[in-house]
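First comes one chain, alone, set out as structure tokens in the form predicted on its own.
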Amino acid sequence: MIHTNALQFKYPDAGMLGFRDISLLTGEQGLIKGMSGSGKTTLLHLLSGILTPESGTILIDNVPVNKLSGQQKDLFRAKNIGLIFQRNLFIQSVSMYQNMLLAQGVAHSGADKEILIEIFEELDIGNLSNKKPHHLSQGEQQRFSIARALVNKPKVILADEPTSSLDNANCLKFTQMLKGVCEKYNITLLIATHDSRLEQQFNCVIEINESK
């Protein structure tokens, strides 16, 4: 499902970042471990097509993401990749339900209210869906971040430091919930983090170090 080979990326006025090859099958769950500045977020942005590598190849579901045009990448990402960020980045002026509908609209797939109801039930957030983001706790917002990543039935979920702002209890709850829904829907999961609390919950740990 996720396969990379000899990936390299260079920011302007900076050295070259090189990354270990990744190979995850459908439904597998992995953890990218590294210190701040090691390139974890850059790697996720490469996998999702937000950034384009200097060299190397990226295959997501056998699609060479790095060879797609900008518009093709955007549509492929919206339909196939669910993203969870360190900050939730919800639109504050509308309800969480409307935030979910907007996420579906990005994929040009139309509103699918049945999958929303199913996801809300799975994550136990249906009673919160009419609230706006600023009325929710951090833990509740994180559950909606999982929901938003799921609304377009992705093949892959990529999460960038999703537990950095959570206490120990919510960190464990969030991680188990995310792993559980990915297992249920057979979604390949890859989390990038320097949060050592997550290591014992993953069999596949990919450690990266900054390389120039």
Second form
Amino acid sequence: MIHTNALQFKYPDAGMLGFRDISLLTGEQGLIKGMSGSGKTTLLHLLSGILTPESGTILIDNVPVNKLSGQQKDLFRAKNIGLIFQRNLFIQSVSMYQNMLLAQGVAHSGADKEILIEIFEELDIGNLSNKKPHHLSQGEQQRFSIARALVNKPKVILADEPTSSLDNANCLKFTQMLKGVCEKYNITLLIATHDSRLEQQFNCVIEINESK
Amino acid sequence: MNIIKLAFAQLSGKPLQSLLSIALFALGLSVVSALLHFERQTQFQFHNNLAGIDLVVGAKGSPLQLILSSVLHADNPTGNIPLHEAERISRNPMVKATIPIALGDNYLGYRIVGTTLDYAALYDAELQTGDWYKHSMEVVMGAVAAQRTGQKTSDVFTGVHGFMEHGHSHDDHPYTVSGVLKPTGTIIDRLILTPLESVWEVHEHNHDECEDPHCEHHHEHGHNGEKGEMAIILEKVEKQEDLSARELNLYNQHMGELSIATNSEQEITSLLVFYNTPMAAVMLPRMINDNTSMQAASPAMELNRLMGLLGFGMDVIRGLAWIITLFSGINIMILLWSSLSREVHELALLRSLGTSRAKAFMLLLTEGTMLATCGWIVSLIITRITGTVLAANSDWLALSAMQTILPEEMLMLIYAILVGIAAALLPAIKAYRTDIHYLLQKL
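Show the same protein again, this time as the form predicted in complex with its partner chain rather than the form predicted on its own.
Next comes the full complex, and the chain you just saw is listed first.
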């Protein structure tokens, strides 16, 4: 599902950054490990088409992401990649439900309310969906972050340091939940983190620092 | 959720700032729009009220005052002119037609105008109820005057001397309403029309009351019984002797017929003149001003002069209004810019969800356009409410004219949208260029 080959990224004002090749099969769950500032976020942004690599190839679902135009990348990302950020980001002026619809709208897939209800049930947040983001706790917002990553039935979910602000209990709960839904919907999951608590839960751990 | 819904949600998410921006923008546009309406109303009023009157002849004094008093009925008259002098102008071959105007009294602030029925025809006035006046002391009321005073056909009222609502009342000379006119949207709506003879009759009796010795000769006629007097009058008419004003009135009343008398003692306030030939515009005013004790003034020229004076003030207000609009445009820009700075992570989120740069750009433009369009709509509402309130309290404003959207106001909508786009342009470019990688990394 995710394959990279000899990926290199050039920072505008710094040197070149090379990345170790990654290969994840459909439904596989992997962890990218590395210190802060080692380029984990950069790698995720390369995979999701937010950044463009200097050289090398990225194949996601057999699509060469690095060859797409800016607009094609945006649409590809909307349709195929669910992103989870370090902080919970929502449009504050609208309800959680509308935040979900917004994500569907961006992917031009039209509102699919059935899948929303299903996901809300899965994550046990259906009764919160009419609230606005600032009325929810961090934990609740995090569950909506997972929900939003799922609404377009993506092939891949990329999560960037999702657990860094969570305590041990919540960290475990969150990881279990994320792994659970990805297994259920057969989504390939890749988490970038420096959080060592996650390591024992993943079989596939990729150290990023080695190939710097 | 599409862009328009999202833009609306983003703006209503900060209601105070958005409303302030809209209010400020609306204020500027309202002033411009109110000026447009004011200009249109005055031009409309002037144009309609001039009704093709070429020249006004009245007593010497300020020409503008003469026009204001005799055409727009908005000022006191300059004085009176003898009827026989006015008659001479009427007989001038360059003159097509004339209409005499005799002012003097009012009823509850509405002027009682002694004139001929030609005056009503001048403004295409039609009867709503009742009949045209046939006799002295009968009046036909303009629509507004009738409505505001509550007078109906065959009601009776007494006039008050002068042009103020309160003053000496001519209690012994009641007027009878013979008819009420349909609204015309012109000055005639606010007038009470009566035969010239009524005005003469009322004021002749005024002289009776005065203690001036040379007035006394009127008493002889005044206290005779009408029946007996009529016989004397008819006798005089047969012998083709001169009649006094009162006798003529009684005669006219008796005959059910009106005509302008040529009695040398009779006076009118002014004479509205219509030219026969364009030459008259050059010849007639000079002739009258140089050779008679009267003055001639052209309504068109005097009103242009007046508009010229008003025009400067209006230009200043208009300039101010545009400045307000400009600054409110800048205010919209600051609002969009500062909220974009605060919500830049939301923009990064939208972009990372797959919203294209172009759409992020459009989102900001939509927000700006939305604010400006709301401002325009609010300005329409403000001017309509103000117009309705003003029209309800003023006889001078026609309400119907406020209810249409002027073509200039549609132009203002385009201007408003352009301002909205211009104000949103810088923030939109900022949104377009946003580096989401950089923003997300710094979370």
